[in-house]
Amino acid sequence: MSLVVMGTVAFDAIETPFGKTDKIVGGAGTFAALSASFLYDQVKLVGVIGEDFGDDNLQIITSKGVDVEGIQIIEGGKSFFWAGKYHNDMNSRDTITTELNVLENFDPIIPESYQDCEFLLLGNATPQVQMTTLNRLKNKPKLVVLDTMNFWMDIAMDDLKAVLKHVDVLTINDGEARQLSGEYSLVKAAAVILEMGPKYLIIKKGEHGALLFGEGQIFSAPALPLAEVFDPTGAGDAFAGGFIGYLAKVKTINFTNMKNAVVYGSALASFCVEKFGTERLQTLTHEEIEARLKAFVSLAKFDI
């Protein structure tokens, strides 16, 4: 059984207190599949590409093992790009360029080989993308997470609402909830947002770590504190991925494992900001995760 991650696969050029890049891989999809893929052995990428991403940018992907028989190379195309600049707080950042691209007219293409899948992770993409997704899926998989934006609940909070009564877990970050809720206090946030179909909800707050609700629980998550954030870009996305693979390994869903992923998902997601793009990820070894994991559990645990 599989883990599928539909979402984009592009290039990044990113400025930050740090430094700067030319074109890097980077896309919702690619920094997802490659965090799932520490955790899950089944992990298959939906998304498009243009002829210009070429097999060596690819190569990034599949040698972590994922398949990538779900991405569309449009020949002559040219890959989804976005540019931005991060400020010095590195918690806001000034787009410099959207080239949506092959992106503008993604169909997403299921592949007979992807029916297998229990386990499917929306990425952030438009709300009519994310729906087609999982009406191609001949089967309900045993769970449905999605991420989101502010700038979809700008202009198409109605298909938003209508995917979010189909799916399981919900992952945005504190303004977004504010946004789709209409509530200041996330606790109410919450429990509005919970009533619009999600079992569970997912709130990331950046640096201040996370929230879990659901199953009438909440769950508060430590962020690890960094001496240096390189590159905020792909976290989000990283910590998606992490989470969804940790259930996938696990395969039971429950409001402990829930938290158990939460950690994961914040694990990976704190290695991302380390590099620019996805060059911690591409060097990540599974030992420094499970040294990762102990500095979490450490950083939170106590006793009264």
The other form holds:
Protein chains: 2
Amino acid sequence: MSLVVMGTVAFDAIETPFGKTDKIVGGAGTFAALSASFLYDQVKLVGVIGEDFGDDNLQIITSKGVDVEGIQIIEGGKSFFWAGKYHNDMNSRDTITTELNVLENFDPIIPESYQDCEFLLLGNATPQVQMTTLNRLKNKPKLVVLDTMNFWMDIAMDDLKAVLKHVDVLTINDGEARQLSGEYSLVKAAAVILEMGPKYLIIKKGEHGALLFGEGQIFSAPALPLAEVFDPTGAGDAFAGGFIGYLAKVKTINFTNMKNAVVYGSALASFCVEKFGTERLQTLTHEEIEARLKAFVSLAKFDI
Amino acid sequence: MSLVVMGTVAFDAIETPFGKTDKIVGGAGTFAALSASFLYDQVKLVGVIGEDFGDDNLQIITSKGVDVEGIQIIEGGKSFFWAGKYHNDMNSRDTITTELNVLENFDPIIPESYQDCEFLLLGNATPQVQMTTLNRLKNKPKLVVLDTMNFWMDIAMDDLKAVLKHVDVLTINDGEARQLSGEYSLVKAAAVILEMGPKYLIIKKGEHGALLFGEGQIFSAPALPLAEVFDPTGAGDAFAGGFIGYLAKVKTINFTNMKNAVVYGSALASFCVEKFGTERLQTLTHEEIEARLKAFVSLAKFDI
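Could I have the structure of this protein in the form predicted together with a further copy of the same chain, to go alongside the form predicted alone above?
What follows is the entire complex, opening with the chain shown before.
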């Protein structure tokens, strides 16, 4: 049994008020798989890279035990590249460059060894690629989590709605929930979105935490107040990876476990933003995760 | 022993996407005292009104057992009047009219019967009036809570900083915390503000809940996700009233009780926004408050 993550494996060049990087390893699939690897040991990644990616960079992923058989390496191709600059408030950013490169014709391949997939994370990608990935699994996974963004709502809303019919959990931010539903109130937005297919909806609110809707209940998870957010890149993907990684570990799907999964996802995301790119996830230890979870408990606990 | 609330008692005319009102009873002191009255039975209000306020309106306050001996009625004077219009997102508003009227020369009088004050809420008002109120109490209260807003930071920062030295708890919103501290990160902002005098800081984030800082700890309280926010007027005051009302009831000041107080304040605020002005607080029952508190527990609880 395994947890399959489909998502981009890419280069990012990032500028924040704290500094800037050259091309470093990034991509939704990378962040999500690394994050999940701390909670579950059978994480398998589906994606595509160019020859320029290099073994050293791939090793950042494999060193955490993530299976990369499902990552196609396109001969002579160049990896997806994104360059962006964050504003001072760290909540908004400008895209400087987007080079799709090998991502343009990405046709996800599911190796035979991935067909034991029980938990599937469809990372942020075109809804068509997300649908193809799902269709190429011979058995329907126990849980399908989909992450997406406003960009796909702008240019491929019908495709997105089609894949949503087959999804158990959708993770989006508050602006995206409003766009997808046409409702300003997040409570009303959630009601509309839960009619579109997903049984659970997670609305990510960055520094304000996350809301989980499902089974007629709502859970509000806090975000850890941080003195510095060094680089927000990948935080949403690390959240999704931690979320599904926890569920793959505990196996049982119910609202109680979903709530814990949101807290695990939030904890992983809180580490992700402490350094550039995947840097913090590379050095992260289980002891640090345990301590951070205790901080979340202390942050949210009251006794009425 | 009593809980004294100093704050405006006023008329508001409100327009929201749901409708508009003529002049209705409002004011920070009104909302805070009404809110506190559900948790503590010795609430005493200090303020000023004109002859136009009328007994019927005053009865909205006294009907909840709030002592109004400290409300001066200025002969021939007109009550403070504010008219505002909320935008569609309900998070921003335009002030249409501000008529200070009797508030312009407000000199707070503390009746002898109020000198048993143990808990003091200095509602949003000029820092000078807040300071005068504090100075006119013969004994230093056990707990002083101060609410203020960006307006006073713009025009009376020095006065505000002077009164903050004598305050135990400061309640402001996130933008105001940034303005007061000069720090964008709320963690850093809190550290700066806690050096200014207050032992505890509450940062109100509206639909995103509230953060409590103090004793080297942080508590993150959720806001109840609401399908409709009918009228946000007075929510911050109802929060402050519920907060100090709970502490007056339990009497012991520590971080555990402070956390609960934040949740009680949030619960009262969540009712306040359900109808125009004080309408919802007028009909509110203790059973409804108990049920709402359970909703907050369910909303925030997880078991890691």
